[in-house]
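What follows is a single chain, given as structure tokens, in the form predicted on its own.
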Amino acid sequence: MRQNLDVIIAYIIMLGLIILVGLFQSWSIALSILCFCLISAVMTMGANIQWGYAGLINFGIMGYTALGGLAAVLVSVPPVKEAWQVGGLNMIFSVILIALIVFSVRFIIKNYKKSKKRNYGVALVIIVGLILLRLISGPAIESIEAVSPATTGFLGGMGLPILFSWIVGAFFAGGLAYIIGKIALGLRADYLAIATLLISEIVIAVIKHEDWLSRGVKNVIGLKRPVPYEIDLQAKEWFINLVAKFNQGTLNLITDSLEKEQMLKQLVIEGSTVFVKLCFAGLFTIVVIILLIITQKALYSPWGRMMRAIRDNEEAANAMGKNVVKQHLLIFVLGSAIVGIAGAMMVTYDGLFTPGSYRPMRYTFLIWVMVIVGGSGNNFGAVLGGFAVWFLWIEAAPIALFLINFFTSGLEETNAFRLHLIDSIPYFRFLMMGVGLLLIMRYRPKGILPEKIKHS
């Protein structure tokens, strides 16, 4: 009961802070914060599964997030027919050739004993395969990227509803995690962290420079939405009537009909933005609730208890007959797949895909801070960490400005010290994040909502 009370109080406080933003700033800003808090919560659940359940350090969250975003592009963007005509078939052959190279190398390694001949055979397959790949894909890529480069310059996608990309993003990220896990999970914890970070950088580099696949740094804009567009809502009679009903008191105070019409038009514009963000928040909330239910069931299932046993004492679990490597690979894939879902959700909300924006500070280390602050090993704590840290990340500047104005209210507006503090507001975000993290680590070293072990 005590644990549930802590969770309820923590979430009520968090909800209250978001409501305060709506009251003192705007509901549009509050809902934007809420949407990104929900997306961050999905990311932290993925990271928490890996670290909180199994003790795996994954610094490659950025790469899985980007793959989720790429899935949104490949699923929702209509195919560029001209690009497919000039180079699509060659790119399909290139993908088949890559698969043949992989299977050939795997076949040689599995069926021949370790020797110089085997090494030469593997090297020959890779070298010949890469040469053929270059000969087939090189001209095709140039032709594809030359097709209306200002607007397209890539193959496009499948033209399906963007919600499907959330599932595809999970498969993309999970597939990459499987490959990385097969290679890197045998490494020591610190080496694993370095390896996952470097591989995520490779993923970002590929997405940024392979224009035929994702337009690279030229970005993809105007992605489809699973919710209505503001401009469409503003023309709907039912929506105009709904806004008029909600703001009836304000509109009744205006006697001039022309002024009243202008006010209603402005309210409809503002209301359409709020309505769209409410729709997004509803969709994201459904995803968070579903994942939270699943992860909670998994945490307290026999499988979850086994994972915590492996985390706490890997040697003892191995001695009891548990396949530690297999379980580590499974949970590595599951956690990464959830992060892939979050990446697709974020691109869906933004409506654009910008490979250049994926940076470790935002999409890896900030997510780790969220997990640590919330409480690793506790799903509710990880979600709360996503809310709290993102809220502070966004509201640090307004809070800093308020505090500066409050404490320097006795100084003149042209005072050099006051102006210096105001100019330094962008850096207060990092200061407040650091101070907040230090306080939590000092007084709540296991996080705001630490892991609770149920004894049956």
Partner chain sequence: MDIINAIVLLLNYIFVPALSYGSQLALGAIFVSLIYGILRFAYFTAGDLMSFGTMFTILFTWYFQSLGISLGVLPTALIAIPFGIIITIFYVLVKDKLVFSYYRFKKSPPVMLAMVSIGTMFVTQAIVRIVIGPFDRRFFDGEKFILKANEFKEITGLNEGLTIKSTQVITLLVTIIVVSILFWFLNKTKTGKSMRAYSDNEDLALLSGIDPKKVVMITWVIAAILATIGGTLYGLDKSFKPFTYFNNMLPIFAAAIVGGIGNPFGAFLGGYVIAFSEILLTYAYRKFFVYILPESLEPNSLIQLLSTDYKFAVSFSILVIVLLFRPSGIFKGKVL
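Numbering follows the first chain given and starts at 1. Quick caveat, the model's predicted, so the values are computed rather than measured. Rigid core: the largest C-alpha set superposing within 1.5 Å between the two forms. Compared with the form predicted together with the partner chain:
- The two forms, fitted on the rigid core, differ between the two forms by less than 2 Å at the CA of residue 45.
- Comparing the forms between the two forms on their rigid core, the Cα displacement of residue 422 reaches 2 Å or more.
- With a cut-off of 2 Å and the rigid core superposed, residue 394 has a Cα displacement that falls short of the cut-off between the two forms.
Now that the form predicted on its own has been shown, please provide the structure of the form predicted together with the partner chain.
Excluded here are partners and other molecules; the one chain stands alone.
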């Protein structure tokens, strides 16, 4: 207990900060911060598994997040029957064709010796395959995208509850990570970072521009929620009663019955958004807790010990007969899958999928700041990092405004310099992130909650 005191204190402070936001700004803001903190925590856990357990740098977090989001679309949106009719068959053929190309390339590489002939063979298979693919999928894509482009123009999804997508998202991201890992894990650490960063850009490019699959930059909106809608809640008897009960004190102060009803209505509207966000926060908390339990168990299992051994001394672990490559691949897939879950969670919360919004600053580098700040190798640290950094990211603007007013208080209200600074407030968050990261790396290189190795 005592050795975990720092963890407990850090978390209490964090929760306290969120509660302060609730008291001083609004509970709705506080809860959406909390929800995104939880999502960030999941992402950070994924990255932390790769970096903290195995020392792998994955700068492709953005790609996995987007794939998780895509999963949410493909799971929850009802299928667009018309689109399937005009192009579904061809698209299925295309998928089979891609599989055929991959398998025949693998077959050639496996069964023939390295030679010029083999290279030409592989090239030929790929080129012919791509041309065929183009011929089969090209017209199908055109006709799919022509199906009422303003509302659909894509194949749609399975029409299942969106919660399934949290698992599907994990599989999507894990599958991509398997392919990338096969390709890139042999690379040196910094090459791996660059390669994953670029591959994630490719993933985004595909999601953005393959409209038949994801509607691309036209976005998918109105995804079904796993929790009630505000409008429905506001009509529900029990909910109104609940709100009335909670706010009895305020309501009783009002004597005029009309005014009282008005007030109640207002409170119900506010209460409904809070209630919805609470539901989300509850769901997300469950995910975070499950993941925390699993990752903690894994960390202190013989497997976790082996991973740390590999991380700290790859050569020695290799010499001891541990299959480093295989373990790295495994952890790369697991970590990415967790990020995929987070991606699906985020789209579920937003209720919309906007491929254009995936940018590396927000979805890759910010997550890395969280990992480093929180404490790499420590799951509680990673979660805390997700919380703290997201909180700062959101609250940076008010903090910056306060600081600017404080430091320029000697200047006139209309001073150009002061006005310019106030205009630039949104960008101070980058400054805070950067300076924060640099300070942590310099003075607390193991993060707020450093890794603790139990010697048992």
